[in-house]
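Presented as structure tokens, the chain that follows is alone, the form predicted on its own.
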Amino acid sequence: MPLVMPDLRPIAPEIVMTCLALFILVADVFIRRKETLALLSVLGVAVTAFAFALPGVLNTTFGGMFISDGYSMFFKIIFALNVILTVLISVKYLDVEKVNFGEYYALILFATLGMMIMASAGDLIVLYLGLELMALSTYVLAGFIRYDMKSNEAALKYFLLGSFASAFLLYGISLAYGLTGTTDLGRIAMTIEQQGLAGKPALTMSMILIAVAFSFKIAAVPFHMWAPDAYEGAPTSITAFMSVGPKAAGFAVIGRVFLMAFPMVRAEWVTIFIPIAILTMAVGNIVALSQTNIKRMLAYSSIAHAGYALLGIITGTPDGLASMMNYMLIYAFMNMGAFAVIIMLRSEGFKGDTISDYEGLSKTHPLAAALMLVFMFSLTGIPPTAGFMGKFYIFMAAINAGYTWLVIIAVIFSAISAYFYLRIVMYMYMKDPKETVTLTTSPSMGLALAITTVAVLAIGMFPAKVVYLARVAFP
């Protein structure tokens, strides 16, 4: 029987990203100026983005195990933006922390490759391979400041709890395989319908275990325990990277797996996700009120935003899924922008990671304060920022699907969040500075802040185009 070569066009972006990561890893040996590696990484990711538009790329390959469609491409654009913005805010920061090593950029690219595989996985085994590639790379990045005990602690906690999450996922996959005889998402749905497996305890347990695993990845309560310590201890640029990339990948997989493999038992998995969403919004917003470290505060903020985004999954409608995708894109811009301002305050002898460090910032550095104001308003959901539009569309999708009561709960917790976000604004504009802070700036940092600020304001005022792109990307 002749060997049939699989169509490689659908995996063109992944091939380019793999070659880029390996090239950066080898080039590190020969290139002494690590800023050059940063530039090569940004250019390489831009080339990868062009590969998204190759003719025939929207297809499946390897017998349906890998799916390249509008849904996966939308998330891959988020991953590409996440890499570019992370690299731009990292260049000067790595010098300040004295950890300017070339493998930093290679690990970011390998982690992103894992995310891309996750978003396109049409099979549970492929999904797991992508997850582990992303997770192992991120564990190392979390502990990248090797001389800092907090960074080491962050990596260790993330690794240990991540290992448990992987075990839950594998157990859930094994139960699904035992029931249906396949790990292909489409065939799982077909078998459940044909053999009448809906309501079987083993199938319910499989969905619970898979939901637990990915609730860990998106830092949903009660599987969020790793996030505050990991966010605080990791290098700030990696905290920004972790808060966007792995979270978006987790949502991509939740949407793909539960709507593609388990559509016949939607009532059961919605029952799993509703209490998780409520707890996530509650714990994220309430615990953030007492935080004095801004990275921990943004960690709990990230938890709360995962709760809002889960509403899009719970609706189970095309509009709900599109609103979740739109929310992930908006969250990437506003969260990366906030962390970029935090990194600017980091200098020799000054960490800039406590809320009190922002006292009087508007008097010493008015532009930095104005940028932080925009990002805090967007995270709160105040118009005309993108954050408001993101919440508006996701809440409307939930209302249209009959979850008005759930939206009321979300609005209440969103109102609570205004306190800890606007507290930063109050410190910047209504207090006098204790000391003069020297900002750590660079052209790449300025470019990252320009991109994020323009995006937050432009999407807030003209959201229709982004919402349309998310809607047409839905499979």
Given for the second form:
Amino acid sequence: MPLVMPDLRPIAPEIVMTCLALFILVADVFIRRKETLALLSVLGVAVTAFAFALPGVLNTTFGGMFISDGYSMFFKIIFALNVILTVLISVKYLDVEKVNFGEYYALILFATLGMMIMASAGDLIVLYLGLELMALSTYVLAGFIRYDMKSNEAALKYFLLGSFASAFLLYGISLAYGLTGTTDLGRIAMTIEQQGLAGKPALTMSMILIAVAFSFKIAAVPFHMWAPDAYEGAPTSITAFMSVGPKAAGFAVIGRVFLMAFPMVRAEWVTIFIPIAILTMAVGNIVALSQTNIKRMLAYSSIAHAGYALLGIITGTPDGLASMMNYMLIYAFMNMGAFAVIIMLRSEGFKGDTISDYEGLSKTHPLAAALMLVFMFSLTGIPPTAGFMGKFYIFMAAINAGYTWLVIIAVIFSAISAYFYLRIVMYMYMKDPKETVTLTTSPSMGLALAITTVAVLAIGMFPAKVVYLARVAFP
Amino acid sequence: MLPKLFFGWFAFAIIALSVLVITRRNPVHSVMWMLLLFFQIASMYLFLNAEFIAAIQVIVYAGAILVLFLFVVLLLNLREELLANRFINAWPVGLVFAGAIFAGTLSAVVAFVPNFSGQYTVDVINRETHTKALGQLLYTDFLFPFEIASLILLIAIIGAIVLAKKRMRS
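Switch over from the form predicted on its own to the form predicted in complex with the partner chain, please.
Okay, now the whole complex, with that chain kicking things off.
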């Protein structure tokens, strides 16, 4: 069995990313100023993004195990944006938290590499390994503030429940393998069709287990238990990272696995996902109402947003998938922006993560308050922000696919969500400041805020470009 | 008949030992039962013509991981540990869920057809030996996953260092 040299061009971005992460790891030993590492990481990710456009990138390699297509490329752009924005908002924050170590950047890059592999996986084994690469790095990052009990708790809870989810995934994969004799997504679909496996209980069981595992990753109810604690305890920059990257990666694999491997049994997995989506929107939005910690509130908000995005998967149409991808991109910008403001409030000796800390922010720091206002409007889905466009396209795709009743439920919960998002706005603009809040600013933070604000407003006013990108990306 | 008997014994032993592992009050006892459990699983692999995985199971799990487990357990305060309850109060809920998953799996198992076989039949494995077949596959068809696995191990090392090292700027 001689080894045929596989085509390496499709995995060029992954190779560049691996080299970058290894380089940062080694450079950490020689570079004293960790800010330089942050700069190198951002530049390196930019080079990786450049590799997205190399000739021959869009192809399948390693015998179908790695699929580099428009779909995965769109998600890789989200991951690249996610890692760049995370690094930008982390630089000063790590200093404040006194955990300014170089491994932080290497781990973030490795986690992103895992997400990129997940988005491109054409084989369940590759998918699982990519997921573990992402998850292990994120577990460590969640516990990065070692002296803080809450950070430890976050890491441990995330790790235990994440491993639990991995076990479910493996069980589901082994059942699918036992039935079809292959782990290749395309061949699984073929075998299901040829041998008439649709409707067999083993296949349903396998799909349920895989759906459960992915629901853990996107923090969908009832598999969301880890999210609030993990999001609250983790370093805020990592909370931002976790709420965008792994979630988008989770959606990428849900779309890939269920539409590529199980298209024959769509009716079955839709009945699995519809109750999950409804529960996710309900629990996420309703429990968020009673939160006093803003990181916890955004954790529930992130759960709720997973519910909306699931509607795009449920439709199963190219339109629905494109609107889901679109939503993930918009969510990346608005969530990152909101977390950037939260990080600014954190200063030496002041946590700044309870909602009451925002009282009267417009009087003391009008610009920060205005930015937070934009992000909160966007998360609620109020025009002319991007959040509105994201929801609009998802709901429209769902209505076109005949799920009008589901959209009505989603709109009702979306209206409920206005209460807790706009409460922050109300606190900022209609209350008087109790204590003076000092902002921790830095040039990189300013850049991150500028990027996110401009993106949120620009996509909100001119959404056609992004929507077009997502639509051509999905074949 | 004889293979079924062997399989039945291993399956029974694995389940019984697993129950022992999670119900023992003393963590050291739990770990010791787990050692036996790992050997039973290794025997099961051996029985399935997978001698390489059986050897790895003994060397890595029984040999390395279990020793680490013992280290960790011995670092605990055993006296306090002995007084603590083994299960949280919500264990009946867990039992119900486990039962449901068991029933679901049981109903799923009937769909499997025993005459299905891939490229690597028992004859091929007997001729080529399991280790060789596995090695060849890992370095050809499964080269890509194999490389990702190496990165995962690297992450594990970095993670262990990050979470355990003393360096902490004051």
